[in-house]
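Coming up is one lone chain in structure tokens, specifically the form predicted alone.
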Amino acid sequence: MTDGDADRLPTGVRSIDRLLGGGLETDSVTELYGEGGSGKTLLCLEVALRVAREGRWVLYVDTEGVSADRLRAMAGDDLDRLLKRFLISTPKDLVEQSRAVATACALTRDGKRPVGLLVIDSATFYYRLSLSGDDEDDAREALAIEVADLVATSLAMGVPALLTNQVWRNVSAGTLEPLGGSFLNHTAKTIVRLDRLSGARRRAVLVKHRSRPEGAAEFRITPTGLDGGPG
């Protein structure tokens, strides 16, 4: 299989789909980085509902609290039925996601679940509380092994991994930059970064991607999920 011709998951919003050539290639990991409120969270729950509603499973590692009611309003009537279709850990530190990441990739290499996405919201919340601290290089270990699993996950099963990331500020450029380091903008296939509009207002800026080019699609936030316009 060539770069063009990977097979796409939808995300189901209609603008973003466009500007992917279809949606998420399912050989690899996709990294999502934006200041809070931009949409990164909503943009992974749209994503896991539509596989969920497909019948398939959602592993879902959440460090940062995933809201119940959100969730239900994005869902609606179907969540309890869908819900049945997550696997959701809650890690409270570095090793607790490292291992639910490792669990996760296990189980979606076993085949036993027809897994149909892996979802780390956010894969450096506990990382960057490590930063400037004895344990930094640990850290970096710790996520970078949470990263290569991934790929090599995705890769052998076909299952898309959609991470989300923290930013910090460059002053120097006057920019908003992703944790991480070079590694994590190395192994994601795809990179896309979310911006804050006005109001409800969101736009995606596709940073890297293997087949296309450079670009941006605009998205609002309503009650009920994310709407890309029409199709």
Contents of the next structure:
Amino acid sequence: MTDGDADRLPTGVRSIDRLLGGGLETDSVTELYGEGGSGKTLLCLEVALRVAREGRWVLYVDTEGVSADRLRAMAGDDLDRLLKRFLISTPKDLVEQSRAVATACALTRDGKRPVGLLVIDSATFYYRLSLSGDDEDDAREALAIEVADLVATSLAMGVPALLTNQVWRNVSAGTLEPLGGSFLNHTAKTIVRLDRLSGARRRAVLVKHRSRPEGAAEFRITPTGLDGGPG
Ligand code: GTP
Ligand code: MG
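Same protein, the form predicted in complex with ligand GTP this time rather than the form predicted alone?
Okay, now the whole complex, with that chain kicking things off.
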């Protein structure tokens, strides 16, 4: 598929949409990774609110506890109406997360609701907690099953899947690396790293894409969301 035919879901953050050639690919998984406070959750919420405004459903698996105050600041008086288009699940451990992702994928595939977006934020919060423990292999397998389900569902239904991933510090290389093992990072067709710059400034770096060159875009965190500058 060339860039011209690929369907995209705009994120609404103009600099990021330019970087991505119009927005998220609608038939694959996009991974956002970056350190705490880099804007992963805010970007998920920006896209999700946009999809809800268009009257489509958002299936949102939230392991972090989305701030209601933050959502209200972004959605304004429209929040109650928009939340009617959200199905939010809040798993409390790895097993609940696996169930929540399987349910979200099944609801997307059954086609009863027009689903516009699948979000898993964060895909690796509970996975990280299990690292170096007895259940590390189980956690890796569970994550692989979830991501495979997301890949198949997105491709079959044309619904973009957006997942966030946390980082670990590679001390010898001096870099921040995504968690989740090579399976996750091979399976996501688009990978974007978010970096903190000074103050409210942030940078999105396109690390992997099927049809776009690597590159970077800046945006700012504002009281009402993310601002990617003029179009
Ligand atoms: P982790 O989930 O911790 O890995 O971080 P993240 O990458 O998801 O960051 P998130 O999108 O939650 O937040 C990015 C930045 O937005 C934070 O560092 C804060 O500076 C800012 N922020 C988050 N919530 C609020 C809020 O309610 N009000 C304001 N003004 N800023 C906020
Ligand atoms: Mg977050």
